[in-house]
Amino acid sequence: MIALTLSLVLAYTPQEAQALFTEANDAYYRQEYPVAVEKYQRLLAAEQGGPDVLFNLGTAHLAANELGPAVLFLTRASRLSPDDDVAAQLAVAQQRQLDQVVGAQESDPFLQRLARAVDDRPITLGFVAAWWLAFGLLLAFVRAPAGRRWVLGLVTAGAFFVSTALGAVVGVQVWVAQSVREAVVTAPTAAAREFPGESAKVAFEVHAGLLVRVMEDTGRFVRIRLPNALEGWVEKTQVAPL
């Protein structure tokens, strides 16, 4: 009850989730960016906010000079929309960023770029669809002459090939969504140490806006691993997941 009641507290009709998001542009040209990032904190909250709220979101915290959220939501906008505009600014907040990491990879690996570079929805379908025409096409074959087997035969091989490579597609996907935990730095300085618990030893530091990957989570810390495989144990709060 308590939640349902939040949740209609919070919802907006698309005459007043335009109006918030109006306001909340008026406040950045204003300069006013605490109020503009409330105001589309507040889209957010609502389930109302898209590519668009994000990557405004992200981009009045990098006005602010708040990298690290800066980046947390450009990234998130960027994952939705692969606009050139979204890649521009979260570049410029990359750029800010203290760790320039040693050693880093220059891109993801092959799965995880596959994973983002298609939506998975209409992969899922596609699947679904192909798979159930590859065997109705199978069964036609069954019942077919003779003299019309090897045309059915060719149609049937070849649904089922793209069958099973949108498979492949669609098992690699949750496999990233399980397997790849990602977060951003968000707090100005992280002390990495060498086992989750205050007295153990700081191995290294990280900074606001540095993208990381979530090894293990015991509650109040988490390990992460840098591009460049370095590992530690920083508090939770210091990161946010992607």
Given for the second form:
Amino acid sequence: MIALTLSLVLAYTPQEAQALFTEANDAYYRQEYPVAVEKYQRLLAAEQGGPDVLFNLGTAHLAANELGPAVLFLTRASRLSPDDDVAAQLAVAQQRQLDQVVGAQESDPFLQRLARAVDDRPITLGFVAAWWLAFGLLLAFVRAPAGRRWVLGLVTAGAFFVSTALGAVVGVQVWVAQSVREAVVTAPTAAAREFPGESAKVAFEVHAGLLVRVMEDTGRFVRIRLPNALEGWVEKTQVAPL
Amino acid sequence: MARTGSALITALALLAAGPALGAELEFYMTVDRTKVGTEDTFRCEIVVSNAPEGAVVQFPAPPEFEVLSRSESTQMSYSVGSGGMGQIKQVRKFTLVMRANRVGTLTIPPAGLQTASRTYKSEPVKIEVVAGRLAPEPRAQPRRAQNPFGLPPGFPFGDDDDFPSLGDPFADDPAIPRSDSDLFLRASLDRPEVFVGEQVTLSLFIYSRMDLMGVDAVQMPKLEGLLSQDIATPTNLQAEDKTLGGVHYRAYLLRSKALFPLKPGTIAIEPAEVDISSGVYPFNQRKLHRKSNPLSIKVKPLPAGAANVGKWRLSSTVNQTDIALGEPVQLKVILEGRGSLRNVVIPPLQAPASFRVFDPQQAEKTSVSRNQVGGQRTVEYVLVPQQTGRFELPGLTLEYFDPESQQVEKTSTDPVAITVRPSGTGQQALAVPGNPQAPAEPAARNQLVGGGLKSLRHSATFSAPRTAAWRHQAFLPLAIAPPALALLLAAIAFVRSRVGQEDEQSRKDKQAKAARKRLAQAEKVAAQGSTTDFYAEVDKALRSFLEARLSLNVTGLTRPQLDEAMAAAKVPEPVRQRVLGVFETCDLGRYAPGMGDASARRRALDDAAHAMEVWP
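Please give the corresponding structure for the form predicted in complex with the partner chain, as opposed to the form predicted on its own shown earlier.
Now the complete complex, all chains and molecules, led by this one.
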């Protein structure tokens, strides 16, 4: 407990973090997966877990056949830095996943795909820059002599168009982030009930590694929605938010 | 049970097949031992010679003894006497197998022979009975065994090898239980003391003097701390004749198991139980339940460092030693011998780094010969060279503890030299064994099969997971600031424009006021008598006023132009005429000084002041 508390408070130096990372990798190669997971988790607890740590952590869970945490951390890594390696690990996890969602949409809605497809940082920075430029040009346009105004007007309109488009993308990202809450089933088996309560009838079961949307939260239970719109209430502890 | 403790008198009609007259009757009783243990059996023989017809033997029935079996035999002999008369001698011998029920000096009471004329009595026999068993321990002596596996020539354990006797089921001479002596279950071990991992054979027999129909159920004991392997589980019971302490039994083998202790110490084996159907169908059928004796094994620890137990030989073969780059090599490592094959760990192959070693495939085949468990394990490695050259696959060495010699032995394979030539296609080939889709073309060996987990990352950026840029606290102010600033600037411009308008009016008012002051100055000049200067001042004052009101530089304008400007400023016609009239008077006063009398100056001054006052 003390070590955990310290790890929460103290950050590792870059050398210490790399050493811990290497120890975790060595434990993984010795097939001591719980040891590797514990070391990666210490980096995460110290807020020093980037996409690489998340990737290795998810891979360690996957090697230990712990599908829930594996999909959780690999998906987090994918959201931070999508690449082929993460996609390959996730494909392996998907092969091992027990649930087959029948009638699922082939892909997410357009706005969600758009929000995930673009990197928020250049889009946000681009929007801010274009937004300021547009208003700066507008000021110049107002103060400019009449003979030069048409050129400035065109440039100003272009800046406004670009900034508005970028702002719309940022707005989509904000909307998706605020309204679409995703989670991964981490329990080996989670009973989805018809309403939040232990006495509720079990409508279906989901298994570790399934990606779901969280639609509602009542404290102990959350309402999840599967990709085919099937919904049920599971205990909150059985899922982990992305 | 049926034959014990009863004082049966068997009537025996002796067939005196013409015994010769004069033959004497003999009747006596003997025992084969005078000192026995309570677990021992002994023979009591009652001999009757030349008994008369109708004689009946009365067998002793002492309560201190148990009669386990009874049998009889008859001998006839013929001899020629001194007078040339032939004599026939008939000897009948009754054999009782007995066992004492208690210790002490016991007496077998005399047997009797009842004839028509009299009753004969034998002498009583004293027996000293001690506790336990006085007879030799019924353990089997070591025997030389044949080749236990029937292995081909060259196998290290040939017929000439010393080999301990293992699991001979009839080497055991079990004690007959005091109850159920007609049918009892006996579990036995072929040795009482073994090493960890050494085989000990557990045998379970039914000994019976009854007619058996079959065995309904066999419940073997839990073998905790032991690894077991079946040696024999007969489905059809085969009887073997067996004499225990002089009592004839039929012995049926029920189960035979090879046990391998997993830890040192004393391991207890609980009794086995069976359900047996006896009798002859459909008569006299009975269901009987029997329980065997418990057993225990003393397990000795292995010497330090010993892990594998048995007697093993390790060998290896390789399919080719001269190969092209990318061509697979198959190395077979064969382990064979006696012992628990499952417990033997073959050290892994330490191939050179220039070889890619695929996971080996293992095959095991266990065998049982003469109750000795053994087998053969084949480990097949597939190695693919990654570079050309000459390499050596190191030999493998297996250490094992041989319980027979009680020493740690070694068996090794020879190292194998492999020459790797450049591939004919010049290709860095990597063949995958067992791939059904492997192309047949030699040039197309390069099957790089994907799948599996990707490798870990070995360098990382140790940063907290980045939050979205738009979640940054500066984002919202930065996004709101431009329109807010624009609105602010517009508001300021609006205010300033409004304020600027007021200033213009004020400026004009000030300018008009200054013009009026100038008129007042002109009056002073007029009082001093300078007419030219007076009109110049009036002209300047009026022009200043007009410039303030019209926001126009009126210097240089002709009078029509001035009139037009005033008309544009919506100055009423009377005011315009009055202004133009003042300018006309000033011109005359400046350039025709004679025209400038006091009344004219007064009128010019009044007209200018009036025009300023009524200016809209």
